[in-house]
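Form predicted alone, single chain, as structure tokens, below.
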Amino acid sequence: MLKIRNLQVQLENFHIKINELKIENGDYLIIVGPTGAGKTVFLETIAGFHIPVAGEIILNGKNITNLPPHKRGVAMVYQDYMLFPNMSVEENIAYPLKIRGKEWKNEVKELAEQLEIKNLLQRYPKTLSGGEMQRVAIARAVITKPSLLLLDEPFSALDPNMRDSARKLIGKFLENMKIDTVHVTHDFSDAWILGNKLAVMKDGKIVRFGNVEDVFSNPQDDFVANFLGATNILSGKVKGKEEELTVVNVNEKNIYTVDSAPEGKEVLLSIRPENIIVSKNRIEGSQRNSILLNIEEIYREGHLIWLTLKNDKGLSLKVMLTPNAIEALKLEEGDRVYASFKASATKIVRVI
């Protein structure tokens, strides 16, 4: 469990201010926002790279904000994963533990394993590719047991996809590890697939915090909402296959994808609000999806219209449109509306 609380950080021109964070056992946070906005130096004052000038830095109920790292109970991983070039894989895996006096080698075949890395054990940075030196500088940063891991855009460096079967195999051993982890990235699909927290940074502030789907589903911020897209995000459960399109039942109402999951299984679908059209009677077209919806709400944000759509059943969809399209189609609060969207415009972004 970690608490930041009125946490302050001052590196020159630079400030951090973080109010109140709080990650329970076995959280997985990912931390977003724009370049410049603290994410990394928040990382480093965790770790102990950076000494705050005010605030509190709690891990599982012991204060660690004045110690020194090595002292902290937790490990970092930065993008460019900074191996020792001189050392082979095993030795760099093994370092932590050489440098305390104790035994290495049960450790490191363990964890080579899990890690499928077994086979490069002799070999040495240089001859790996970025997917091989990612995972070995993950053993090296695990292999101490450390109560928190902190990654640094661990995905960045790798082809789309290489980092598709990264996250999945990264994602399932810190599973087993059971080691609570933050990771900085600017890759949202790490969020929906590593993640189960999510946080948004501005200027060295948080200014969203909660659950994944909460944090995009509802921004309760412009910034926010801007940064991450505000997309629509329904929970619904496979009902199988249709004309090689997937059916998911969102509240009672069939909704078609393109993409794949097994029936029977609960899933999160994102729908992007500028890929929904609205209209007042039903259309023919490349359209799988339409559903009839009510306006519940109309409002501007800047130069554009968002429309909040309900029905009785619980399903909700926010839509963007232009101040000419609302008038072209005299559309009111109440008006009854045909939202419709492609299949292909309907990702499934969570199979939980």
Given for the second form:
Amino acid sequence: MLKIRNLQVQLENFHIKINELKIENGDYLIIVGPTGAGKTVFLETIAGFHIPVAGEIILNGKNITNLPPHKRGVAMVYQDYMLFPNMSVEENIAYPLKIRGKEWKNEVKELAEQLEIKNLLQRYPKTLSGGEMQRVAIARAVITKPSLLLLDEPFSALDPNMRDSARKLIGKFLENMKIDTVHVTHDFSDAWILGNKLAVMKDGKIVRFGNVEDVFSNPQDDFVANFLGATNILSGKVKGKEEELTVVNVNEKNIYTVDSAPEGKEVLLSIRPENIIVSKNRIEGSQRNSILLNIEEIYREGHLIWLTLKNDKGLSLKVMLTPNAIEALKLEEGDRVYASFKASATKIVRVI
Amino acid sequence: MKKQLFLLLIILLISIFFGSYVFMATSIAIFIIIYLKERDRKYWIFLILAFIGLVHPLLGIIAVIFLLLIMEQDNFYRLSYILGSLFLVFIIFPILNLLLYFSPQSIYDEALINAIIVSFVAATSSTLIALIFALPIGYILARKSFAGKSIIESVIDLPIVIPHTVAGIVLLLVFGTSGIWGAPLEEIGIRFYYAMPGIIVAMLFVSAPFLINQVKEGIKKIDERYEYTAMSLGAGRFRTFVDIILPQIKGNILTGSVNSWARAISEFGAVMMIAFYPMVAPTYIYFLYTNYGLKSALPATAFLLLITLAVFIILKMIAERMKNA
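And the form predicted in complex with its partner chain, for comparison with the form predicted alone?
Entire complex below, previous chain first.
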């Protein structure tokens, strides 16, 4: 459990101010934000590399604000892993235990097995691939079971097709380890696949914090909405397969998606507002999904028009249109319209 | 092959001064080695060149320059090879020339051997002391930025700029028998004037900057996040320094130590000012030269040169190897 209150860090021409942040045991917090928002500095402050000018950091009930880094029980993994070049993989992983004068042989072996790096133990870091280095770095960070694990863009140095498998392996591994984690990233998939909490940072502040789904579906803030690219999040239950497509029951409506998930599972679907077509009559086309909804609200934002569509079962969608389209369709609040979207534009972002 | 020609040119240029067969033989030997290593027929040309040089060194030189000029198309490189070889001859020739006066008999010159021992002991002590200070100073200068840092960096380089006799007098004033530090230290039995500690202090003063700067450059190249990571894994500052920093800068430490040691060994001005006795090797040579003339000084000088060169080359090789490891 990590609690942060009124934290202020002042570096050369850089300022961080975090009024409140709290994560519970078992939480996996994802922090996103534009470059220069202070994400890495924030992690480094939690780790103790920068001394805050004000505020406190409380980890598992203990005030660690003024503790030196090595006494905090907070392990940090950087984007480029920082494996010690003068040590072999085995020595790297064993290092935290060696410092503490503890037995390490079995622990290293066990972790190496779980992370599939057992055959690399005698190698030196400069001979490893990115993915291998990453797993070594994670093993080294968790071997002492720290109270908190900090990950600074751990997947960004991997090439995209490796990222998915790495994410799965690390995600499963960390879930078994049960270590509270704070993870900084640029990649929203990290949030969906690994995280349960999401914080958005901007200019050294946290502008939005909450459950991943809540933040994505209800950004509450123009900057957050723009940054995350506001999307529709629907939750439903997988009913089964129909012609290669997965059928998900959302508020008693069937929604088709190209993504797959096991039958009976609760899933979250994401449909981007710009991918939804609105029409007064049912349209014939490649859109597999077509739902009749009421226009609850029409509002303008910049050069775009947003519609909020709802039905009486509680299904709600946000749609984005151009002003011309609104005029051509003669849409008004209270009208009944069809919202159509492709099965390929409907993503399963999380299986619960 | 141009680079080997360049090497041959240097050897030929040197041999012209000696007019001896020795260097022709070495040139042949060198190119037999190159041929054996690279197994390329074209290296036979060097043997031919060597024999042309054997007829008359000037002929050899002309042949090599001619070959360099036709093989190298780029005027910039042509000029660089020829000027470069001239400068190297300027350094190598006097040294080799002196070595001709080498005589194994010097080993029976007790005063010379003593002076060399004093030199080695003092230079080694001064290097070890320099190391103790260079590590923390180098760390601070590499990692921290603060007002006045560039002033401190200039202060560290000051001993390189100060004429060495001036450095000697500067130290003598403070460490002398009636000096501000010298007097109280003499009370507790540490004497600098005309004593070993004086030699060490003088050597330390002029040689420490080389080590400090090497350590600083080494630490600068290590990403600070290695230290952060080690600390977050549970290592304290000292432990991080020993486990993470030291192994990564051992090449710099060795190079810096060798440079600093070499500088200390070669120091004469400052050492002589504060302690003419016990004599270090350079002082002894100076003593021979001023009292008995150039001729008597030559064997001892050649002996010292050979030993210093040998030690320097060996240490340098070790340092390079550690740097690459």
